[in-house]
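Given as structure tokens, the chain that follows is alone and in the form predicted on its own.
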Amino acid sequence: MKLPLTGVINLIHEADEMEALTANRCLATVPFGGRYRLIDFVLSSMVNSGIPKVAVFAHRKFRSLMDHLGSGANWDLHRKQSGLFVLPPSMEDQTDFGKGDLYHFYRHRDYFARSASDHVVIARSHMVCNVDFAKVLDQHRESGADITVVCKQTPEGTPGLARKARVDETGRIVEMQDHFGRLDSDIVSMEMYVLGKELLLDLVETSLAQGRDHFVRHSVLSRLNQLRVHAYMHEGVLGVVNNIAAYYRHSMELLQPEVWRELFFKPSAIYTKVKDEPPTHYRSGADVTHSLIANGCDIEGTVTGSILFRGVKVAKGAVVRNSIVMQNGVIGENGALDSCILDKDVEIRPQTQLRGSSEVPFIALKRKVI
């Protein structure tokens, strides 16, 4: 069933402290969980909720984004009507990347105006979660809110840059601070906003006319006293993945079966670009425990507490512990990794040993030979 919501995945000025992992790609396409990209989670949530039309507002380094999304077929968005729209910045926009997301919303206002849906959901790509937007829309309507923000109660010390919010007894957000604010609250915004299409277009034009061009900061936070901004509390798994500490911690949490099952299958499955690979080959002498292993790997050494993406080779005598090795990585004979993150196509030569820590993992750049 189609949900009367238009989807927007907003990549404009996403908070990004991923260092080497976003040197050549945008945050949305950082690999995660053995075979996925960060954008897969919010995109799959929208599709599973019945949202028929999704636009991705691209910004910088979007070549890998275009390659990953393609026609949208892997998410059943390759349609004659509605479907997937990737909207990269125009040549004019690329000369001034400092402009806020409201400017880009205004440039693509026809996308909203031509939508048959009365409501819009605007989301970021770095929230690793599985959300049913139909329930969010139901609460939005029942509460009479102008804007509904998907939020999550998180333990103190959870890594990742997120806005904190304070909610009163009626569910209304009475205070929200930017990523580096010091608000004493355990509720964080998941950067998912449901609001009426006409309200959004009005906020875009009004804010820009006042010389303000950031959607959340200028259109939402500055109007908390004027608009009814309510919180929808998400009960499932959440990973705010926009810095290295958060990426490593939330990746390692996938090794807990209950976390893995809830994230990838509740309420619905998470989809990604399909790449056909043969099954992993476990050779004589291979020892693999407590790990996620994607297809196409060739393992002869020891792997424990780690995540291996497609096509990784672990040679005889090599040991991989508490590490993340992305696509086509090679660990040479008698090499050793402990608390490392290797980007795609990294080769670790024989006898080489690399060690990081859970707080500061060692990171190897894409295609590096060590």
Contents of the next structure:
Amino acid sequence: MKLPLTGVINLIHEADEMEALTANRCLATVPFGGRYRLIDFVLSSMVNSGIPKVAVFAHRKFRSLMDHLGSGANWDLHRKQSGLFVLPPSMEDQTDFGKGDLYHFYRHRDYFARSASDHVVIARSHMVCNVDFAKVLDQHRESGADITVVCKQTPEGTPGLARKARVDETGRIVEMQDHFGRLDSDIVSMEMYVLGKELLLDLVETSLAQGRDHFVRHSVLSRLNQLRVHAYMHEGVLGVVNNIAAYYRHSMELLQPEVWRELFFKPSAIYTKVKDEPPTHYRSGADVTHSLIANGCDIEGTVTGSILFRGVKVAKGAVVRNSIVMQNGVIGENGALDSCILDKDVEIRPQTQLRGSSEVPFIALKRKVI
Amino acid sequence: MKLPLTGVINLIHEADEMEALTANRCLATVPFGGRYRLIDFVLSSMVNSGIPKVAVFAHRKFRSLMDHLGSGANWDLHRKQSGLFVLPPSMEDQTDFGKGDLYHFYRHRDYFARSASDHVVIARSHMVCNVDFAKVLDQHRESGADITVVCKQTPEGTPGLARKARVDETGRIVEMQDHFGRLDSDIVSMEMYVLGKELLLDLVETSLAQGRDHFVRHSVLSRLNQLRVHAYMHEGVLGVVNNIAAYYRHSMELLQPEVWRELFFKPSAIYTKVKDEPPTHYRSGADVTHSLIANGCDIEGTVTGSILFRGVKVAKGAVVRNSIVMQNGVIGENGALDSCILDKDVEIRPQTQLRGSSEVPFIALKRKVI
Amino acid sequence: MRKNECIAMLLAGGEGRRLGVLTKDLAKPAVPFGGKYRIIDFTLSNCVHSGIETVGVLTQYQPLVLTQHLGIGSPWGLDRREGGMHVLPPYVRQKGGTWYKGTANAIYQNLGFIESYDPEYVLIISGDHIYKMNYDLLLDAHKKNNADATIAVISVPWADASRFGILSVDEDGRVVEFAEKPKNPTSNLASMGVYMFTWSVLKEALIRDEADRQSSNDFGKDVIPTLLEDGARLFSYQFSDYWKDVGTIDSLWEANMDLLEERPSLQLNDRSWRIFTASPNQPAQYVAPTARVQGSLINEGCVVEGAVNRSVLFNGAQVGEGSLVEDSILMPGAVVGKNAKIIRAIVGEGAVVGDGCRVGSVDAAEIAVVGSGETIRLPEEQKEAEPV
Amino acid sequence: MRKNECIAMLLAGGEGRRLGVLTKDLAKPAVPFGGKYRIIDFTLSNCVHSGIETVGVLTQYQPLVLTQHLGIGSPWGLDRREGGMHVLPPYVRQKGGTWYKGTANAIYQNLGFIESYDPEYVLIISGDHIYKMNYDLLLDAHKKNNADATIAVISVPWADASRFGILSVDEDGRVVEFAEKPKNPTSNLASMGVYMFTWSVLKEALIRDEADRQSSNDFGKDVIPTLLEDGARLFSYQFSDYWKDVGTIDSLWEANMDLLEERPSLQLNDRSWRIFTASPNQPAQYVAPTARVQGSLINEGCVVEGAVNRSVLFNGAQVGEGSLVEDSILMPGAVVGKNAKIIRAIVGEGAVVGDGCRVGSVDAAEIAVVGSGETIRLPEEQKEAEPV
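Could you switch over to the form predicted in complex with the partner chain, since the one displayed so far is the form predicted on its own?
Whole complex next, starting from this chain.
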């Protein structure tokens, strides 16, 4: 059955310190986990939760986004009267780019007004997780909160940039600060906000009328006193992936079987664009351990502590360690990688050796030949 | 079976003098004929001819285009490895907008290179017609021409802006001029160019290298001596619809049953976005003659010599003459229209009378209440 | 994917014998209705609007046109990766196959299909009826009552009650008595043939019913009465909007005519509850200078050159100059020539009524019918002698 | 829509009896192959790559898994508004229904379906074979020869020739003799069961064949020999790439092992001729620190903690720590526990081989098979006594 919740994936001004990985794509379409793009996690969570209608507020560099999402059929969202809506900014007006998300919500207020659901969830694309929004909505209704924010207790020193929140014993968020704030709390916001449609439209108009155009800062943070903003504590895994250190760390966490099982199967599967690659061919002489390997790879060399995306070729004698090789990468004979991130279609010539550090991995731009 | 021809609908710098009708949409999505958009005619022709893959080079104001085309399913183009591609200009670079079509073809040369077909047809969106491109390709191959241009012999004084061509007895185009040229000929170009893929890519690179970026002017017109450019004479109806006079004239021609039968049925059907409107309800007291009426209308008044799009309401006592009323228009009680074009969602208040002339019809902008 | 809380099984095998030549090559659910639709479109659209996205359609009699119409479910948005619409014809096993014995047996033969979705509730509906209903409200009531089965009912005129399955209910709406076509009805609440079942209860009931050699394997005659006897929690759900079984020529004609009222009780032009159907891709209808159209519903692709009064014209129907079509229905592609008269008639799909012909009359007791694909022409000599 | 020049009819009703427990609940075309696919994916993908966009799939034996796999045809891009894929089970008429009598009868029963597309040519193929073939080239040859029927043939070892339908052809490739499983073959050109027919010829032949009470209604046994007798223009079309009938446990195992060669003659990783299949939506495979994988094909969703040599692992298969899987096939979701040994074996879909168990052996004459869904466990006492 449908969940009476409208989905929004808000790509407007996402905090992005992904360096070369977002040179030609938006944060939402950064490849992750061997075959996914970052947006797949929140989008699949929404679909699996029964959310019938998802709008993606696109912003910059969204060509890759359109390619990836297509008609939404891979997420079963190509529906008759609902489904997937990619809403780009107006191309005619360059000043649009500078404006905050509230401005874009306002331009598309029809989208909210027309949706049959009473509630809206506004999320970001860069949270790697598997969330059941039906449970979030249940808690939201039971608690009587105005806004419910999905939060997660995280260990000290997680590298991604995330807002921190202080929560009182009733579950109410009494303080919340941007990632650079000094608030001492191990609870981070997963930037998923569930609220009533009417309240959202009211906040959009009121904030804009006050000359303020930033949803979280101007509509939520500044109203923690007036509105009851509650935290929903997420139990599953979480990766806040918006800088290279976090990208590398959370990628490598997938090599822990319990993280792999939880992220990809609980509560439901993560969907992505189907690529029709054949199974991976491990040739005699291949030596692969402690790695995540996507389909369509052809491996003759050694791979350890690494993630290979679809269609990667590791030639004889090549050694790939602690590295991430995206789609169609080629590691030539006797090439050696350690702590590298190769973007799509990178070719490493025979005998080439590259080495980064786990703090600062070596990054090769898309289509480079090294 | 598939026709070995790749389709391109080129919306870059389309000659557009449609005034208010293209204030918020591109020429390709101007509503026409009660339920279509201009682009439906060339797109359906391509699909019916067996062309498996169509790229639409979008340019300005293409949101309405994306809405209309969706995944291409309404034209049966949502295929696995081919289908419909909407290629927008790069949003990051505003200077893109000024550049000619050859520049955009160049940016997307992969699209041509990857397609399995040997031939390409490059067309525009504003030709209202029903063409079998299989026949065009047949003639192109048989004649041995380098480029075949679909042309049409037209009566004197057709209002749309079209290039004129002079054709010798062998069918070769010996001269071709822009619409403002002085060439005295009754043969107009339908702006559909069939040519080999290799030749196209060659023309694109050569012209760009010479600092020229306009396909027809720089790659075709200036090469009429070197290249064998032949005309294919189209037998069916044609409306060149890129100014208001032509829009009005060719709309009204649909009220001739032979034009209606030929344009919509020969050789095949014209497809458009399905809207699920119920049949039109003619109430007792309705008086409708000599008109084209789409589904979902509700008519209590008088309609004559007019075209009503889907979902139009004509109240009791209202009189609509020689007018075009687009989707969801409402004519209040005793309202009277003569020689008007109402864009979508226009409401005419009770008792209001509006009158334009057949040369200069009265145009009401989308969503106006008058 | 999320578990399906509720899936629908749509019985679409009806022969519709009383529709005569209109259902010769057509299952009843595929009979055209309302100028644009086929009967089954109403229940399918109801499912979609009610949030039910898994629908098994059980076909049987003359399924060709019906299956073609259903396609892969795209007109209803039921062309889904998981769930969506599934056409379920009677299945031929190695030892052969037979038609479904009754409505209950049809569901019984598809237990495996239902099981594969593991639903909590199963909605049983029929593709023979014209109505707009939100099954989600029915499900809400079913849950609130903690019911085993909930039967949608509608009040019918007492005089007609003996033609229906009639329920007597207590003040809570719980069913206390059920009688199939009772001679002396004690209530005028008729079953609409719309059943919401708790799946575990239905499954057990179907297995028991199948084992019972005496049973005719029908919901109304067997399954419901047995459940009632056994003290199951059966509730009624009162429906009060338009509902019609268009099982006869007269009722099909009437139901079409109902749409022509000034304020029809079945509103087709309702943007929040569109009836979806396969699009025939036809241009806007053409109304000629010689035409006169009043009180009628006319669909895309029609060409009207004559007079049309209080009639329903399906897509591609044509009425020639000088002809009169009154109180009639022209099915898809029906062509009426010049100077013809069609009064109180149904002209079937693709049928042709030639120049000068007359079909039906104002005072005929019965609605005249021209069968699908039939052609009626005047003998040559009459053509000139008798222009209408 | 453009007329369909050529449509395909895919025979997918095969029981595959010689595949034993692997086809217990499964039609042969639905048997998993190549780590990711089901057998029928190859012919369906061939159709799509050859530009054939209308495919009738004739199902019969155990169609449930097959029909589920086919869905609405979207994995192959055959979910089309016109044409596309249509599943055609044997049809139950009012008087009951029976299975298709033979391959020719299966097509005969669906004459109406073919007629509705009005094709010029009809391609008859079977969902039982593994090969990549461009049917468009076959059609070109058929047209060039102005043939009535063109039969794709492949050279087989003379020793095997008596297991096939064998054709003798003249220098133009015209068929002069056809013998079904001849004892003394006069040629080694075997029919691949791929027939291109001119539709008008096929239609007439099928009607005649159906009328003939003596006929077993089979293409190879009846239709082709009769056409040949009557002097029809029958041509051969020589195919020389990989082609395999995987009708037995041995050939299924062999065909999978063929994929593990350094330069396999059936190349799966061919971007211009992808084999499409329904995506199981599984994450990238996980290879643990304790794993060793050599000369194998491994699919998404697998978890490998033990050693895998020269084996094919389908999606979701698992191999526990300390286990060895060698020269074997693990079907989708097959789970091998810890310290187990699987040698020269096929473990069926969802089967479980418990800790410490052994299946198969290096010197066994036959390939060991664990049936779909079966569970093999050591008795409690052995578990401790005999760690492998």
